[in-house]
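Just one chain follows, in the form predicted on its own, and it is written as structure tokens.
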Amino acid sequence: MANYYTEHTLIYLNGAFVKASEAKMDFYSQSFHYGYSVFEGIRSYKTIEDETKIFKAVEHFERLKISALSLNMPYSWQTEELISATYEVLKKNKLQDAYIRPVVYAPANMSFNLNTESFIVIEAWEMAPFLGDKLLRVMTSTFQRPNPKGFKIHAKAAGHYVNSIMASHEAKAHGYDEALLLDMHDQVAEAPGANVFFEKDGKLFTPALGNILPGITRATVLELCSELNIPVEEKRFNKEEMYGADAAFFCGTAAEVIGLQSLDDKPFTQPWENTVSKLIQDSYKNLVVENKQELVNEISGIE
């Protein structure tokens, strides 16, 4: 089991920095009983200039706000206030390459009545890439991505992730590294904690918005495609369209960009090192550590 904190670890809890080992929350919280909370997954990196930089901090904390308000959770914090608090958490814990988890959670409330307040905690710890660094063997899950008419599917809500956990458990129980979920129309949606792209003839494809979480890393990949002149299309497609493709990858803040070896035991056909997907992986790594010269080299190398 991972060690997320020690007796010295400090977290930000409702405006104060407190020891993680001494922090308390109400066990009658709506969040604990019903999964009624929202969160973000954020990474910070040690840049090539030896600075600590939170990647796309504004975008993440703005999405936290959108998620909370989508679920009718009172939200009183300013984005810059939370970014400042997060940098302080990193500094106090002597972290640079870190995973950051802000959570907005509810007070004690056993009813389904609206709350008049919310609470917030910001935690950080060292974490390797969520899905490792080797090409993944993936299976199509028997679990579907939740119907967007049943949830605010664009919100990063804790309760949604029961679906993700079940799908991931199923895949690992069958000997795979991770799952791929379809939506209610049997179209490809996403991985349990990441978005998905596949590659054919130098072009990338990814599920359109609607039944997926609009990932910040996904948006970053689309930006990189534009900069690198890699054609990309957002569309609906079924899993069969991915079978026999040149390459595929998952992307997310925790997973970063990680390639797939196979889907349902059908291998992707091109060597990973020879694909534009690998170029995206390398460009993303250079972007987050602000290695601008390597990014320029990658862009000029394909022009």
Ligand code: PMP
Second form
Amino acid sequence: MANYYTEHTLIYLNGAFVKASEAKMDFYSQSFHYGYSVFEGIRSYKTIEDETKIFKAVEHFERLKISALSLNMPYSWQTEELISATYEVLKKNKLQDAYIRPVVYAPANMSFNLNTESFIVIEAWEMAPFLGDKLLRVMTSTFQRPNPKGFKIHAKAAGHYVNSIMASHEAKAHGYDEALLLDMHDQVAEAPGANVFFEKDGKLFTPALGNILPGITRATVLELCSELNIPVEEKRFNKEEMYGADAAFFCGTAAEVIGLQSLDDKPFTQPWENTVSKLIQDSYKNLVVENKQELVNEISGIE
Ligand code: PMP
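Same protein, different form: I have the form predicted on its own, so give me the form predicted together with the named molecule.
And the full complex, kicking off with our chain again.
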């Protein structure tokens, strides 16, 4: 298991900075028992000018709020306040290239009743930008994504991730790098922790919103497509439509943009280097280390 913290690591816990090794949470929390919490996965990068930048900070904390509210969790924080606390966590732990994990969780409550308050923790640990170019071998999971009629699927709720863990275990047990999950109509949805795109004749396709987590990297890829004049379409499609396409990739905050080698042993046919997918990968890599980002200088406090 990775070492996420040492005895010196500080986390932000309900307004205070406390040692990760000494922080306490209530074992009677509704979150712990029922998976009823919401979280974010965010990255910070050391920019080309050696500043520390939280990539898409506003978007992530706004999604955290949307996730909490859609699960009826009280939410009292301002995005600016949480971004500022996150920069403080980075600074106190001397982190630049980091993964940041805020979690909003419930108080002690063994019933299914509403709570009158929520709590928040912000943890961060070092994570180098993804540099590898190894393409992933992917299998279609036998697990479907949670049905949007049973879950608020656009929310990043902890409980949804039991599904992700099962799908990932299954893929790895079968010798694949990762899973691709379909929705309840057998249409392609997403990876356990990333969105998916495929490429045909210079055009990109990605599942439409509705049965997937609306990824911030996915939205960034759509923006990059528009800047680079790469045609892109959001639509519903099945796995057969993806088989033998020119290229495909997963995208997410942690995964960044990572190419696929094959889906269910059917290879993507163009050399990765020749695809617009690769162009998106390179553009994303450049974008995350650019300095121009909202709120960096105003609130970072990072020298
Ligand atoms: N889908 C799922 C199920 C995820 O867990 C993630 C990671 N948060 C994504 C997609 C990609 O989202 P983002 O680009 O916002 O990290």
